[in-house]
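Next up: just one chain, as C-alpha coordinates, the form predicted alone.
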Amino acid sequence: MNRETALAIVKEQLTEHRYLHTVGVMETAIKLAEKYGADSKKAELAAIFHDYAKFRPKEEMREIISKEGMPAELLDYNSELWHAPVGAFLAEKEAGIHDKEVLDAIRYHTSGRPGMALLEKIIYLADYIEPGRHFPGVDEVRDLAKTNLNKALIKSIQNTIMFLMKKGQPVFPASFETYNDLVMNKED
(Lines of atoms letter the chains of each structure in order from A and count residues from 1; the text may use other names and numbers.)
(Lines give C-alpha, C1' and ligand atoms only; values in the text may rest on other atoms or scores of the structure.)
(Ligands and ions follow the chains in the order given, each with its own letter.)
Protein backbone atom coordinates (compact mmCIF):
# COMPACT_ATOMS: atom_id res chain seq x y z
CA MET A 1 0.00 0.00 0.00
CA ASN A 2 1.45 3.38 -0.93
CA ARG A 3 1.72 6.32 1.45
CA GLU A 4 -1.11 8.38 -0.07
CA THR A 5 -3.58 5.50 0.08
CA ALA A 6 -2.64 4.62 3.64
CA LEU A 7 -2.90 8.24 4.80
CA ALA A 8 -6.29 8.62 3.11
CA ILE A 9 -7.64 5.51 4.86
CA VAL A 10 -6.37 6.65 8.25
CA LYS A 11 -7.43 10.29 7.87
CA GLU A 12 -11.09 9.19 7.80
CA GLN A 13 -10.66 7.70 11.29
CA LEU A 14 -8.81 10.58 12.99
CA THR A 15 -9.31 14.15 14.12
CA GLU A 16 -7.21 16.76 12.32
CA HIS A 17 -4.94 17.07 15.37
CA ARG A 18 -4.40 13.30 15.54
CA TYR A 19 -3.81 13.14 11.79
CA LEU A 20 -1.02 15.74 12.12
CA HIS A 21 0.42 13.67 14.97
CA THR A 22 0.30 10.60 12.70
CA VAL A 23 2.21 12.41 9.96
CA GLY A 24 4.81 13.45 12.55
CA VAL A 25 5.11 9.85 13.77
CA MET A 26 5.50 8.67 10.18
CA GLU A 27 8.29 11.14 9.42
CA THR A 28 10.06 10.33 12.70
CA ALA A 29 9.70 6.57 12.17
CA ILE A 30 11.23 6.78 8.69
CA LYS A 31 14.23 8.71 10.06
CA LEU A 32 14.69 6.24 12.93
CA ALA A 33 14.37 3.27 10.54
CA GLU A 34 17.02 4.71 8.25
CA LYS A 35 19.31 5.45 11.19
CA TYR A 36 18.96 2.06 12.90
CA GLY A 37 18.67 -0.22 9.87
CA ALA A 38 14.98 -1.12 9.81
CA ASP A 39 12.79 -1.32 6.73
CA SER A 40 11.67 2.29 6.20
CA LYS A 41 8.59 1.26 4.16
CA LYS A 42 7.37 -0.98 6.99
CA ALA A 43 8.11 1.81 9.49
CA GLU A 44 6.12 4.23 7.34
CA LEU A 45 3.11 1.90 7.13
CA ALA A 46 3.12 0.98 10.83
CA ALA A 47 3.42 4.65 11.80
CA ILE A 48 0.54 5.66 9.56
CA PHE A 49 -1.74 3.00 11.08
CA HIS A 50 -0.50 3.19 14.69
CA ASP A 51 -3.53 5.21 15.87
CA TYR A 52 -6.03 3.73 13.42
CA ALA A 53 -8.42 2.68 16.22
CA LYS A 54 -7.76 5.65 18.53
CA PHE A 55 -11.24 7.11 18.17
CA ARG A 56 -13.27 3.93 17.88
CA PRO A 57 -16.02 3.69 20.49
CA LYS A 58 -14.83 2.08 23.72
CA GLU A 59 -17.61 -0.47 23.52
CA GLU A 60 -16.46 -1.55 20.06
CA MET A 61 -12.87 -1.89 21.30
CA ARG A 62 -13.99 -3.80 24.41
CA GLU A 63 -15.96 -6.20 22.22
CA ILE A 64 -13.03 -6.79 19.84
CA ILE A 65 -10.65 -7.42 22.75
CA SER A 66 -13.07 -9.98 24.20
CA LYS A 67 -14.08 -11.72 20.98
CA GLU A 68 -10.66 -11.86 19.34
CA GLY A 69 -8.82 -13.50 22.22
CA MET A 70 -6.70 -10.50 23.16
CA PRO A 71 -5.41 -10.45 26.75
CA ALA A 72 -8.47 -9.92 28.94
CA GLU A 73 -6.34 -8.01 31.45
CA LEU A 74 -6.29 -5.11 28.98
CA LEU A 75 -9.84 -4.36 30.05
CA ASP A 76 -8.66 -3.83 33.64
CA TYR A 77 -6.35 -0.96 32.60
CA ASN A 78 -6.79 2.46 31.08
CA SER A 79 -8.68 2.35 27.80
CA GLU A 80 -5.86 4.37 26.22
CA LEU A 81 -4.04 1.05 25.87
CA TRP A 82 -6.83 -0.57 23.88
CA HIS A 83 -6.39 1.24 20.58
CA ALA A 84 -3.02 -0.40 19.89
CA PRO A 85 -4.05 -4.09 19.81
CA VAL A 86 -7.46 -3.21 18.38
CA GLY A 87 -5.76 -1.04 15.76
CA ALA A 88 -3.56 -3.94 14.66
CA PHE A 89 -6.63 -6.16 14.36
CA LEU A 90 -8.56 -3.54 12.36
CA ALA A 91 -5.59 -2.65 10.15
CA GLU A 92 -5.52 -6.29 9.10
CA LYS A 93 -9.29 -6.77 8.75
CA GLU A 94 -10.25 -3.41 7.24
CA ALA A 95 -7.11 -2.22 5.47
CA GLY A 96 -5.72 -5.59 4.40
CA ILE A 97 -2.35 -5.27 6.11
CA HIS A 98 -0.98 -8.76 6.72
CA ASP A 99 2.68 -8.08 7.48
CA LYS A 100 3.25 -9.48 10.99
CA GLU A 101 6.10 -7.04 11.73
CA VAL A 102 3.94 -4.05 10.84
CA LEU A 103 0.98 -5.39 12.81
CA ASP A 104 3.14 -6.10 15.88
CA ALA A 105 4.59 -2.58 15.73
CA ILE A 106 1.05 -1.22 15.80
CA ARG A 107 -0.06 -3.73 18.47
CA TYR A 108 2.71 -2.88 20.97
CA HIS A 109 3.20 0.86 20.41
CA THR A 110 1.53 1.79 23.71
CA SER A 111 2.63 -0.94 26.12
CA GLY A 112 5.79 -2.34 24.60
CA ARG A 113 6.68 -5.95 25.29
CA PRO A 114 9.76 -7.92 26.31
CA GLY A 115 11.90 -8.84 23.33
CA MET A 116 10.61 -6.02 21.14
CA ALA A 117 11.70 -6.24 17.52
CA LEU A 118 13.51 -3.30 15.96
CA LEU A 119 10.42 -2.06 14.11
CA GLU A 120 8.34 -2.22 17.30
CA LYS A 121 10.94 -0.12 19.12
CA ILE A 122 10.97 2.42 16.31
CA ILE A 123 7.19 2.90 16.25
CA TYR A 124 6.99 3.06 20.06
CA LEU A 125 9.70 5.71 20.14
CA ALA A 126 8.50 7.65 17.09
CA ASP A 127 5.09 7.98 18.74
CA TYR A 128 6.74 9.31 21.88
CA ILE A 129 9.16 11.81 20.30
CA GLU A 130 7.43 13.08 17.14
CA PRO A 131 7.89 16.87 16.73
CA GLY A 132 4.35 17.75 17.86
CA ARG A 133 4.88 16.27 21.32
CA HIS A 134 5.63 18.75 24.10
CA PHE A 135 5.90 17.47 27.66
CA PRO A 136 8.59 17.22 30.36
CA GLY A 137 11.35 14.79 29.40
CA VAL A 138 10.60 14.50 25.67
CA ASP A 139 13.64 16.54 24.60
CA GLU A 140 15.98 14.29 26.59
CA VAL A 141 14.49 11.23 24.87
CA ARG A 142 14.82 12.93 21.46
CA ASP A 143 18.52 13.54 22.19
CA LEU A 144 19.04 9.94 23.27
CA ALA A 145 17.30 8.69 20.12
CA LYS A 146 20.00 10.37 18.03
CA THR A 147 22.65 8.01 19.41
CA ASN A 148 21.09 5.00 21.16
CA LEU A 149 17.67 3.56 20.45
CA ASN A 150 17.54 1.35 23.56
CA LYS A 151 18.59 4.13 25.94
CA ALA A 152 15.91 6.35 24.44
CA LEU A 153 13.33 3.59 24.90
CA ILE A 154 14.36 2.99 28.50
CA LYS A 155 14.06 6.69 29.29
CA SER A 156 10.69 6.99 27.56
CA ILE A 157 9.30 4.04 29.51
CA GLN A 158 10.72 5.41 32.77
CA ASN A 159 9.02 8.73 32.06
CA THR A 160 5.72 7.06 31.24
CA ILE A 161 5.76 4.86 34.33
CA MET A 162 6.63 7.83 36.56
CA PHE A 163 3.87 9.92 34.96
CA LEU A 164 1.29 7.21 35.65
CA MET A 165 2.52 6.67 39.19
CA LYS A 166 2.37 10.41 39.97
CA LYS A 167 -1.24 10.41 38.77
CA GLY A 168 -2.01 7.36 40.92
CA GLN A 169 -2.85 5.27 37.87
CA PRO A 170 -2.02 1.59 37.44
CA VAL A 171 0.81 0.61 35.11
CA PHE A 172 0.14 -2.16 32.61
CA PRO A 173 2.39 -5.13 33.48
CA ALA A 174 3.84 -5.37 29.96
CA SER A 175 5.27 -1.86 30.36
CA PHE A 176 7.18 -2.90 33.49
CA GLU A 177 8.27 -6.10 31.76
CA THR A 178 9.48 -4.14 28.73
CA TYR A 179 11.45 -1.78 30.92
CA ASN A 180 13.05 -4.68 32.83
CA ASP A 181 13.85 -6.52 29.61
CA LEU A 182 15.57 -3.49 28.11
CA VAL A 183 17.54 -2.70 31.28
CA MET A 184 18.60 -6.31 31.87
CA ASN A 185 19.67 -6.80 28.26
CA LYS A 186 21.16 -3.35 27.82
CA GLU A 187 23.36 -2.86 24.81
CA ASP A 188 25.58 0.18 25.24
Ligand code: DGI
Contents of the next structure:
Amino acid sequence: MNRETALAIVKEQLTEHRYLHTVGVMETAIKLAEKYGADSKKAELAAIFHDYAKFRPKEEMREIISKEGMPAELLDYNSELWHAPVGAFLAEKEAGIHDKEVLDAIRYHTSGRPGMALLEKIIYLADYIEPGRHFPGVDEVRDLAKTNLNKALIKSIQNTIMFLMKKGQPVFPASFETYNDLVMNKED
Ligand code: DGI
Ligand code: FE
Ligand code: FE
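Shown: the form predicted alone; wanted: the form predicted together with ligand DGI:
In what comes next, the whole complex appears, and the chain from above leads the way.
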Protein backbone atom coordinates (compact mmCIF):
# COMPACT_ATOMS: atom_id res chain seq x y z
CA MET A 1 0.00 0.00 0.00
CA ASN A 2 1.42 3.40 -0.88
CA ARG A 3 1.74 6.32 1.51
CA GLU A 4 -1.14 8.37 0.07
CA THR A 5 -3.62 5.49 0.23
CA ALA A 6 -2.58 4.59 3.76
CA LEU A 7 -2.78 8.19 4.99
CA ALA A 8 -6.22 8.63 3.39
CA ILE A 9 -7.50 5.52 5.19
CA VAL A 10 -6.29 6.58 8.64
CA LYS A 11 -7.35 10.23 8.18
CA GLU A 12 -10.97 9.01 8.21
CA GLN A 13 -10.43 7.47 11.66
CA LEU A 14 -8.56 10.29 13.38
CA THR A 15 -8.97 13.85 14.61
CA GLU A 16 -6.88 16.54 12.90
CA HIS A 17 -4.52 16.65 15.90
CA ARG A 18 -4.04 12.88 15.93
CA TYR A 19 -3.55 12.85 12.15
CA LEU A 20 -0.75 15.45 12.45
CA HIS A 21 0.80 13.31 15.20
CA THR A 22 0.62 10.31 12.84
CA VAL A 23 2.44 12.21 10.08
CA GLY A 24 5.09 13.21 12.64
CA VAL A 25 5.50 9.59 13.71
CA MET A 26 5.78 8.55 10.06
CA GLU A 27 8.53 11.05 9.27
CA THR A 28 10.41 10.22 12.47
CA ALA A 29 10.08 6.45 11.95
CA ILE A 30 11.45 6.67 8.40
CA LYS A 31 14.50 8.60 9.64
CA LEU A 32 15.09 6.11 12.47
CA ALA A 33 14.70 3.17 10.05
CA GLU A 34 17.33 4.66 7.75
CA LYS A 35 19.68 5.34 10.66
CA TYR A 36 19.33 1.94 12.33
CA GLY A 37 18.94 -0.27 9.26
CA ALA A 38 15.26 -1.21 9.32
CA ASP A 39 12.94 -1.42 6.29
CA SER A 40 11.78 2.18 5.82
CA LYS A 41 8.64 1.20 3.86
CA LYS A 42 7.54 -1.06 6.72
CA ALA A 43 8.34 1.72 9.20
CA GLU A 44 6.25 4.12 7.12
CA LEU A 45 3.24 1.79 6.99
CA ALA A 46 3.39 0.80 10.68
CA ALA A 47 3.71 4.46 11.71
CA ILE A 48 0.74 5.51 9.58
CA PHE A 49 -1.47 2.81 11.12
CA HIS A 50 -0.10 2.81 14.69
CA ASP A 51 -3.03 4.80 16.16
CA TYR A 52 -5.64 3.53 13.70
CA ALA A 53 -7.94 2.31 16.52
CA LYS A 54 -7.36 5.26 18.88
CA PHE A 55 -10.94 6.53 18.66
CA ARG A 56 -12.86 3.26 18.52
CA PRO A 57 -15.53 3.00 21.22
CA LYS A 58 -14.27 1.23 24.35
CA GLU A 59 -17.04 -1.35 24.06
CA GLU A 60 -15.94 -2.31 20.54
CA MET A 61 -12.30 -2.61 21.67
CA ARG A 62 -13.25 -4.65 24.74
CA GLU A 63 -15.22 -7.05 22.56
CA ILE A 64 -12.39 -7.47 20.04
CA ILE A 65 -9.88 -8.16 22.85
CA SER A 66 -12.20 -10.80 24.34
CA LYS A 67 -13.23 -12.49 21.11
CA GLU A 68 -9.98 -12.43 19.20
CA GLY A 69 -7.83 -14.17 21.79
CA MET A 70 -5.87 -11.14 22.95
CA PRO A 71 -4.50 -11.15 26.52
CA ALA A 72 -7.54 -10.75 28.80
CA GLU A 73 -5.25 -9.04 31.32
CA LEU A 74 -5.40 -5.93 29.09
CA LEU A 75 -8.99 -5.41 30.20
CA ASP A 76 -7.89 -4.95 33.82
CA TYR A 77 -5.55 -2.10 32.90
CA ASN A 78 -5.90 1.40 31.45
CA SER A 79 -8.06 1.42 28.32
CA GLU A 80 -5.37 3.63 26.70
CA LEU A 81 -3.49 0.37 26.15
CA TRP A 82 -6.23 -1.22 24.07
CA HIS A 83 -5.92 0.72 20.80
CA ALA A 84 -2.55 -0.89 20.05
CA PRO A 85 -3.53 -4.59 19.78
CA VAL A 86 -6.98 -3.65 18.47
CA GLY A 87 -5.31 -1.40 15.87
CA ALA A 88 -3.17 -4.29 14.64
CA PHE A 89 -6.26 -6.47 14.34
CA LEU A 90 -8.28 -3.82 12.47
CA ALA A 91 -5.40 -2.78 10.21
CA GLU A 92 -5.39 -6.37 8.95
CA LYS A 93 -9.15 -6.86 8.84
CA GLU A 94 -10.23 -3.48 7.47
CA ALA A 95 -7.18 -2.26 5.55
CA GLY A 96 -5.76 -5.61 4.40
CA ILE A 97 -2.32 -5.22 5.93
CA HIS A 98 -0.91 -8.72 6.45
CA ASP A 99 2.78 -8.06 7.08
CA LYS A 100 3.47 -9.58 10.51
CA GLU A 101 6.36 -7.24 11.32
CA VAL A 102 4.20 -4.21 10.56
CA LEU A 103 1.25 -5.60 12.55
CA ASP A 104 3.50 -6.41 15.54
CA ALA A 105 4.93 -2.89 15.49
CA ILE A 106 1.36 -1.56 15.72
CA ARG A 107 0.37 -4.18 18.34
CA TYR A 108 3.22 -3.39 20.75
CA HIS A 109 3.59 0.35 20.20
CA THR A 110 2.07 1.29 23.59
CA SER A 111 3.18 -1.44 26.01
CA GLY A 112 6.31 -2.69 24.29
CA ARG A 113 7.22 -6.34 24.92
CA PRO A 114 10.31 -8.30 25.93
CA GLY A 115 12.41 -9.14 22.88
CA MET A 116 11.13 -6.28 20.76
CA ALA A 117 12.09 -6.43 17.08
CA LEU A 118 13.95 -3.50 15.51
CA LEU A 119 10.82 -2.24 13.73
CA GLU A 120 8.82 -2.40 16.99
CA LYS A 121 11.48 -0.34 18.77
CA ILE A 122 11.48 2.23 15.99
CA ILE A 123 7.70 2.73 16.08
CA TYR A 124 7.65 2.88 19.90
CA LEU A 125 10.37 5.52 19.90
CA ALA A 126 9.03 7.51 16.93
CA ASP A 127 5.67 7.71 18.73
CA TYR A 128 7.46 9.13 21.79
CA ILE A 129 9.78 11.67 20.09
CA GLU A 130 7.88 12.88 16.99
CA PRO A 131 8.15 16.70 16.68
CA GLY A 132 4.63 17.31 18.04
CA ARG A 133 5.49 15.82 21.46
CA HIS A 134 6.31 18.31 24.20
CA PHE A 135 6.40 16.48 27.54
CA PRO A 136 9.23 16.70 30.10
CA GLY A 137 12.23 14.56 29.20
CA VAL A 138 11.42 14.25 25.50
CA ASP A 139 14.47 16.25 24.38
CA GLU A 140 16.80 13.94 26.30
CA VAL A 141 15.25 10.96 24.51
CA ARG A 142 15.55 12.79 21.16
CA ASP A 143 19.26 13.26 21.81
CA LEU A 144 19.77 9.61 22.78
CA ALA A 145 17.90 8.51 19.65
CA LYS A 146 20.57 10.17 17.51
CA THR A 147 23.21 7.72 18.74
CA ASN A 148 21.72 4.79 20.65
CA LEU A 149 18.32 3.26 19.92
CA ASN A 150 18.25 1.01 23.02
CA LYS A 151 19.28 3.76 25.42
CA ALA A 152 16.62 6.05 23.97
CA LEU A 153 14.03 3.31 24.28
CA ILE A 154 14.97 2.53 27.90
CA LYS A 155 14.69 6.21 28.82
CA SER A 156 11.29 6.58 27.17
CA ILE A 157 9.89 3.49 28.91
CA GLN A 158 11.41 4.63 32.21
CA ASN A 159 9.78 8.07 31.81
CA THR A 160 6.40 6.54 30.98
CA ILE A 161 6.48 4.12 33.93
CA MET A 162 7.56 6.88 36.33
CA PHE A 163 4.86 9.20 34.98
CA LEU A 164 2.20 6.56 35.63
CA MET A 165 3.58 5.73 39.08
CA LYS A 166 3.76 9.39 40.14
CA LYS A 167 0.04 9.61 39.36
CA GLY A 168 -0.55 6.43 41.36
CA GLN A 169 -1.79 4.63 38.25
CA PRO A 170 -1.34 0.91 37.59
CA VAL A 171 1.42 -0.13 35.19
CA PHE A 172 0.78 -2.92 32.70
CA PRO A 173 3.25 -5.76 33.49
CA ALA A 174 4.55 -5.89 29.90
CA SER A 175 5.85 -2.33 30.32
CA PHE A 176 7.97 -3.42 33.31
CA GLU A 177 9.04 -6.59 31.49
CA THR A 178 10.12 -4.57 28.46
CA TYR A 179 12.11 -2.21 30.65
CA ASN A 180 13.84 -5.10 32.46
CA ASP A 181 14.56 -6.94 29.22
CA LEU A 182 16.23 -3.89 27.66
CA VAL A 183 18.22 -2.99 30.79
CA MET A 184 19.43 -6.55 31.35
CA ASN A 185 20.41 -7.08 27.72
CA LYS A 186 22.03 -3.71 27.21
CA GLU A 187 24.66 -3.97 24.48
CA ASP A 188 26.74 -1.06 25.77
O1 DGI B 1 -1.50 6.74 21.40
P2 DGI B 1 -0.49 7.78 21.79
O3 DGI B 1 -1.05 8.82 22.70
O4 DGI B 1 0.20 8.39 20.61
O5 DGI B 1 0.68 7.07 22.63
P6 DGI B 1 0.67 5.59 23.25
O7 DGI B 1 0.10 4.61 22.32
O8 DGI B 1 2.08 5.35 23.72
O9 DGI B 1 -0.30 5.69 24.50
C10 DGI B 1 0.26 6.20 25.64
C11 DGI B 1 -0.74 6.31 26.72
O12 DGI B 1 -1.00 5.06 27.36
C13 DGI B 1 -0.10 7.23 27.74
O14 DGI B 1 -1.04 8.24 28.06
C15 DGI B 1 0.18 6.34 28.90
C16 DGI B 1 -0.92 5.28 28.75
N17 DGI B 1 -0.68 4.08 29.52
C18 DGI B 1 -1.53 3.63 30.46
N19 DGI B 1 -1.07 2.56 31.07
C20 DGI B 1 0.11 2.28 30.54
C21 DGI B 1 0.36 3.22 29.54
N22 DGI B 1 1.49 3.19 28.79
C23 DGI B 1 2.38 2.19 29.06
N24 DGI B 1 3.50 2.10 28.34
N25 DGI B 1 2.18 1.25 30.05
C26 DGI B 1 1.06 1.25 30.81
O27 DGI B 1 0.89 0.42 31.69
FE1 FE C 1 -0.88 4.95 20.42
FE1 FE D 1 0.74 7.61 18.73
